[in-house]
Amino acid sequence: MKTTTKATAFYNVFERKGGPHKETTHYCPGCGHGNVHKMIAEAMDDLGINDKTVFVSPVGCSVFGYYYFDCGNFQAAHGRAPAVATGIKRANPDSVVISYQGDGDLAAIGTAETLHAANRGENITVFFVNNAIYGMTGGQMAPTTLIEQKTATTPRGRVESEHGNPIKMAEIISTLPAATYVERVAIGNSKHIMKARKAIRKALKNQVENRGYSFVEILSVCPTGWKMDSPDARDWLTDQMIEAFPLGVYKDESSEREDGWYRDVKPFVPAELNKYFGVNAEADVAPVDLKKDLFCKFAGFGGQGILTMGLFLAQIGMRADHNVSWIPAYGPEMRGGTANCSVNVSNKRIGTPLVERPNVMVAMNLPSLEMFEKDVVDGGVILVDSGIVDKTPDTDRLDVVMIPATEIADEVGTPKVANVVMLGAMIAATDAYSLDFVSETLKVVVKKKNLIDMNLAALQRGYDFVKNGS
């Protein structure tokens, strides 16, 4: 006797469900998620990738995938997740990748990021439930509603001459070039069944045996958006849908697509963005210690030299051959605006380039300094401009350096260097590399030649006032 059992890539008990019962699902009856989640679950139980899958989900009803699926689970916005699971693939590429997607979010919202990651060939998987409507809120009209089809915002039906008609993703996928593999596939009659069960397996496999891009359309009732009863919406899915969107396979290359076609697309900086950022990377640099990771907010006015001071610091990382990231925020004046960038300089890979607990803050004006102060962690480095700034952080807290930068700056010969003196008073708080490297790096990157022996002044005013209280 067989005994068929639940697969594992299904959790047991949905614990991150809400609600009291935590052995069911949540879907309305007759959806079907729920046959498309069974499949799904199936393949990875097959091709024995539980362990190594990435589950990824926007906006609508497939979010809840994040309640079922025993694997790694990420949560896009609304339309991101193309982008998001082809920044996953190409830091991790021995994962496996899926992007699973509805109607409105996939065919509307991210209809960009859908194309463009087929268009590149991306080595992921992506599940594209079709139920022609907004599921989750409301049963309002999708890019994929059928014409004449009533919904909460077309009670008349989808009318061609005013809603245009409903796109058709498979047949505009399939005539991109780098895609691998398309087909189309119903949750209607037990025929339809099997057929979709194949094409999942064979999108997982794909990836698996790195052949690019399969993407897997599925037409799936919505009996509860409908405003129909289950078997109701299985027989329009059948007679209507499938009229619109026929089945099929619509691009097959996954043979001539040998094992390693994909390109394999590695972290790295070539020479041409060297050139960008200013980074010789011929030059002879031996390796440079770091003694602790370096978590940054750097923040004051619009044209006081933030962003670059956070750059110069990346830069600097860089060349050290230590992972970096930075990533700016500013309000929308151009000057005079606030703005503040996040830093990190890290022996690890980093996980997000958001810095929401700096060990090292610069505070260059008062705003930046009640705003972040409380943020900083206990025994970290902060840096203020005194001569602009007129409150000291809390001493007993924080490793507070109070120094006169935009003073310091203008007796160089410009309040504009003020920045580097930050940044060297910030190099000597934390001794995280030695003057002479930081030196040597900003005669590469600083672009104006006229100004490299100004920026080196201000570097070394700013290390020698904490060093030497001068």
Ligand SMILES: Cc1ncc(C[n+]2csc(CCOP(=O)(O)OP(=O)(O)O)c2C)c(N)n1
The other form holds:
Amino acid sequence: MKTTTKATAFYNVFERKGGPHKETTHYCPGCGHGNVHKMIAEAMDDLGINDKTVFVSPVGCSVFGYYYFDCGNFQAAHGRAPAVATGIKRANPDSVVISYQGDGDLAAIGTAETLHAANRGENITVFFVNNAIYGMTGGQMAPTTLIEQKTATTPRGRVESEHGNPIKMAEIISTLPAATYVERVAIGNSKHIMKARKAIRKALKNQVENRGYSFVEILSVCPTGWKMDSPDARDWLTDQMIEAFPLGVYKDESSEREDGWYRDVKPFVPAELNKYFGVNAEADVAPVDLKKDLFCKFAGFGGQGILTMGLFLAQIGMRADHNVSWIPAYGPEMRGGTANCSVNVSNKRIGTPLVERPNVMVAMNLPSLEMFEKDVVDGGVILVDSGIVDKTPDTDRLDVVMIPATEIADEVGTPKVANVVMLGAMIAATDAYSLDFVSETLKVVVKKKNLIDMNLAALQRGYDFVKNGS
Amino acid sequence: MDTTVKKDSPFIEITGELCKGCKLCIDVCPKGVIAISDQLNSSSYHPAYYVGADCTGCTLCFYACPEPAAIKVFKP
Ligand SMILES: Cc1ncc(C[n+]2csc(CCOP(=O)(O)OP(=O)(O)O)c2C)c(N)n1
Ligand code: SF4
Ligand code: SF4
Ligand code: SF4
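Next block: the form predicted in complex with the named molecule, after the form predicted on its own:
Whole complex next, starting from this chain.
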């Protein structure tokens, strides 16, 4: 007995859906998303890929893909599914990644992500469910709405001169050299559906075989948004939509890419990364203890070396094998505006790279002090360039170091090393690392070798200022 | 019409509770052996049901149906 029934790629019971009806979808009666889900689930079963598939749901009516598919799931911000899929696929090349999107998601807010993922030839599979309308939000015009089609936002029908023409995504994507396979199918009648099943399976098989980017546009229905009953919606699809969006294979280079993804992607190896970040992995670095996690905010004018200072600290932490992150923030101007960076150095894994409540802060100008002092946690360390800022932070609440870093740097040879004076002072005030270890690291990470001595002198002066008061 | 289901010939099963009454299965069935019930299910839909006999096991109704688990097709 041959039984045709629910695919095992679907959960048996849709527990995540909640409510009393956990074996039906959340879709309206006659909605095309259900048909497309079934075809994808069936292809997953046939290809035996349920355990390695990651389904990226969009924003739109299909936002809850993770209710249904018993595989890895991710729900992306509106339009961003192909970018998210790119990340998932590149980090897990053996996974099979599906970017499932509606027309509002893929062809309006996500047009950029759509085109660029295709243009890079990401080895992903995109299923584009085109129902010519924004379903979820109540039937507004989509980029794919037909001319003369009435929607909530085109009550008199879409007009070319006012709203532009329906966008033909399959045609556009087929012009991109990196795309492997582009087909448009439909679900208006049984013949369409049987063809759509094949296209969906092929698009997934391509990815399993590393043949690159596949895009299947599925002309679908939204009986609710279209204000039609279900059979009429299928007829309208068949009679009207296909005329505007002709079915067929727009591009197929699947067989020419049988040697795998046409692009030879070389992953970075640790040695290369170490070189890039200036880490001397060969040097025998004895395990260095980090007594407390550092959550730092360094702030000042652009050009004061604030961002570099943060980078140095991150490199010190990296060389000590601690977890680090560094993220800069600066205005549109490269010099003169305000700049700051957030640096985390931690024994634990770091979640966000942003530092909202620093326990170490460096202020190289007054606006920075005024902006960030209140964020520093009680008992936190705050270092201020006292030659530039004539205001002392709250000494009751904070551990304050007033140091004329720029003046000291000038004595050492150039005000440009004020950031390294500050670094020395910060190291002394926190006792995070030994001066030796920091000096050794600077020798590796300072790019201009003729400036190493000056940097080391600046570091020492900042350190001594805090430890010995001079 | 003969409504007895012969288990040695193809047949379908529709779980009325999982049906949304969209009639798409009825539309595609070449044998006209699916109909809509007068009864309401617990979601207030009139579910489809198999009227019995003559099913060829073509599976068109299964693929036309948007619901994952409403229809099962058996073909000996
Ligand atoms: C950033 C953002 N902008 C707008 C919205 C509102 N929004 C939700 S769904 C949607 C359109 C969905 O249409 P489509 O992609 O065609 O999917 P369908 O619901 O028709 O399947 C919009 C604009 C949102 N959720 N997030
Ligand atoms: S609004 Fe349209 S697209 Fe959304 S579930 Fe209902 S029929 Fe489907
Ligand atoms: S399997 Fe074919 S013949 Fe049988 S009920 Fe379904 S559509 Fe009709
Ligand atoms: S297609 Fe499915 S949901 Fe629609 S009436 Fe038939 S069994 Fe019910």
